[in-house]
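Shown next as structure tokens: one chain only, the form predicted alone.
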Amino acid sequence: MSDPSILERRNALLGEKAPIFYNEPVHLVRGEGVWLYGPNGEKYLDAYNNVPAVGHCHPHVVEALTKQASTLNVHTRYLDETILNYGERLVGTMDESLNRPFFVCTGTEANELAIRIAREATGGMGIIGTNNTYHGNSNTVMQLAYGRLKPKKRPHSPYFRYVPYPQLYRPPAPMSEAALAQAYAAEIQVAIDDFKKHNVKFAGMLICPIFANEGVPDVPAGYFEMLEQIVHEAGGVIIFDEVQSGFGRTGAMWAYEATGVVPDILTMGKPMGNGHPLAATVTTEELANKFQSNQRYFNTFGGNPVSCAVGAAVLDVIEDEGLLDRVNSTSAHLREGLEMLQKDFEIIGDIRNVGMFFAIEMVKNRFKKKPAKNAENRIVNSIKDKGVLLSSIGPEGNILKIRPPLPFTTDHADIVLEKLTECLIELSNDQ
């Protein structure tokens, strides 16, 4: 039990409305590999946490962070190995058209920036996004977020265009599956067409390309590359947010790769640093060099050494522990676990992943498909007190989250499933 003057205190100085987790709040004082810690012996297994990715106070990356503090930090305006070591090793496991990094510190500034290189490559302002994203909270990128109010509820920006995002669990229509990767991919023509009716010139689109805000979804077979000619067509920039997705998520180090298509713009964030605030915005050489020619950018703290230390760490621990081929074996485990529970529980209505990204869709009745909101909301706060932090996705709120440090073992699977199978069964108890 959390000390409730801990959450006063926090409340008086944060304001109440500051986003916690769970109805009784977690009160952390240490983390170790994929396990928390509270103040009085609590002992959590992190099944929500992607940004300490190669777990939680990594020995490899607290050393390399201590002893670069110790030795120089400043910013990028002078010459310095430590962020070129580093930033060519970084864009090696990029596709070799993706060369040239920009190095901030957050997720939302990689994303904003992506908007104003592909803004000044093309000339234009029109951005799509989806109806149910996010990218970030400053002002600009914020207004991909207004995707998910409903039309009427959308505050008006003649820059942005909302499209369905693809999925095959609750397509609009029965259709084919080729037939429906057609009509999401004329979405996108209906918003570049809907710019061009209203005197806006079509710049790009961002998306994430696993649409983790989405809920995981299932992608119709052939949408990317409809997507790409679309908006290659249409003289636009193609921006993938990896800021969720990358650094070995999927079970490949960037998830562009199950696409077919090789994004003009790649952003990431989150565990590039294990917890350490930094992030990127990765392009072609051609859009950086017109961007550069014409604007004038640079990030004080973004890309000084003790930050590109700590990234070096970051994809040490990636290649030294094999946790691309951890995540292929685990998420295999879980997935096959959880379909079992899918046999036993009514309420699963489906069950999504992209590596060690699950996505459990709640559903009342699973014919019809309609959400069970507060299961999802009773699950999640459950299953804390048994010892296991989850989370939760997707436009209805209904759909489980799982998405553990990438060190998870197949025994670490093992315990959120006997858990989670604790849960169901209190659920059915009480309906």
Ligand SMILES: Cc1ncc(COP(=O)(O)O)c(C=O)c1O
Second form
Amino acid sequence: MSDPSILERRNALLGEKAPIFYNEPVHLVRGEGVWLYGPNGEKYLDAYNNVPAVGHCHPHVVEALTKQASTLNVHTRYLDETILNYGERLVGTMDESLNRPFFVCTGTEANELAIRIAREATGGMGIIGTNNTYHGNSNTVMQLAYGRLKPKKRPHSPYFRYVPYPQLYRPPAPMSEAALAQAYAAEIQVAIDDFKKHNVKFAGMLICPIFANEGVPDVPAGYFEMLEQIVHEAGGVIIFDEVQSGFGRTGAMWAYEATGVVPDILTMGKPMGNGHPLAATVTTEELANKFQSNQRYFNTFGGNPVSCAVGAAVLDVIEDEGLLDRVNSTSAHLREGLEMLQKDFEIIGDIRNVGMFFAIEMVKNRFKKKPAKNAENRIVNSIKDKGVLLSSIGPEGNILKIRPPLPFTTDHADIVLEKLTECLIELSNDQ
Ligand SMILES: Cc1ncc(COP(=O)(O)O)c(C=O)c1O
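For comparison with the form predicted alone, produce the structure of the form predicted in complex with this ligand.
The next block holds the full complex; its first chain is the one shown before.
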């Protein structure tokens, strides 16, 4: 139980509409590894948080932060080897074409800068996103999220177009996978043609390569190759937002590796500093040069020595603790357990995952696939009372999201499966 006086203080200070999780909000005072603790000994298994990617309060990260904070913290306009060592190491995890990092503090800033680079390099303004996404909260980047709204309700954004995100589960019409990939790719061409019709020069397409906020759809094979061809032929650049999917989440360091497409610009954030505000936009030498010859970019806090020391410590942990292998083994185990559950519970319509990012789509009827909207809310709240934290995503909010810190083991996955089973039994008893 949360202390009501804290909720009252919060409502008074931040406003009752300030986003908060759960019908009965959770009060947390401490974190360690994949566990979170409340003030009265409450213990929660964290199956939700991707920002503390190498585990809450990881001692190696805390030590690196403390050491650098007690040595020097300035900004990127001085010569500093901590910054260079980290930047070189970071781009060393990517395709060699991606070799010019710009450090920022948030995913929003990373995408804002990516759009600026794309526009400067192409001389265009038009950006394409998907119809159910989120890439950040600045004035420009927020316009990508308007794709969530029905066309009539969208604020006028002349420089943005929205295409349906690709998915196998709910295709627009029955067709082969190859035809479906083609149909989704054709929508990109439609958006580019529409820019042309309105005299807007195309600058590029910005997407998350696992479509995280769209609900981690299974993407029809061939889609990404067609996307690459269409965008490049039209003179645009490809921006992959790996703010959610980067740093091992998918079982590879970068999600783009599985798409067959190397983006022109890669953005990252959330797990990069394990909770410390560190993010980046990485691009090619050619695009960076075009941008820097006409525009100056400086970010006061972005990539300061403390942030870079933290970022390097995160990379150490990913390597030293074999977290990519861990993601692959735990995710296979969890997927198997969820597929067993699906046999018993009709409400589980679809199970999708890329590494340790799971989407469990709840439906009223497997054949009609009508979203079971309230079920997800019931489960998220009741599994929290059983000591497991998870959440939901997707256009209808009917998709359970399991996206824990990467050190999650098969034992932790078994706890999730056990508690989820209890919730599903309760739910079916009530219906
Ligand atoms: C895919 C994606 N990109 C960008 C962002 C924005 O990141 P930030 O909140 O650090 O600005 C988010 C935030 O949820 C996100 O999910």
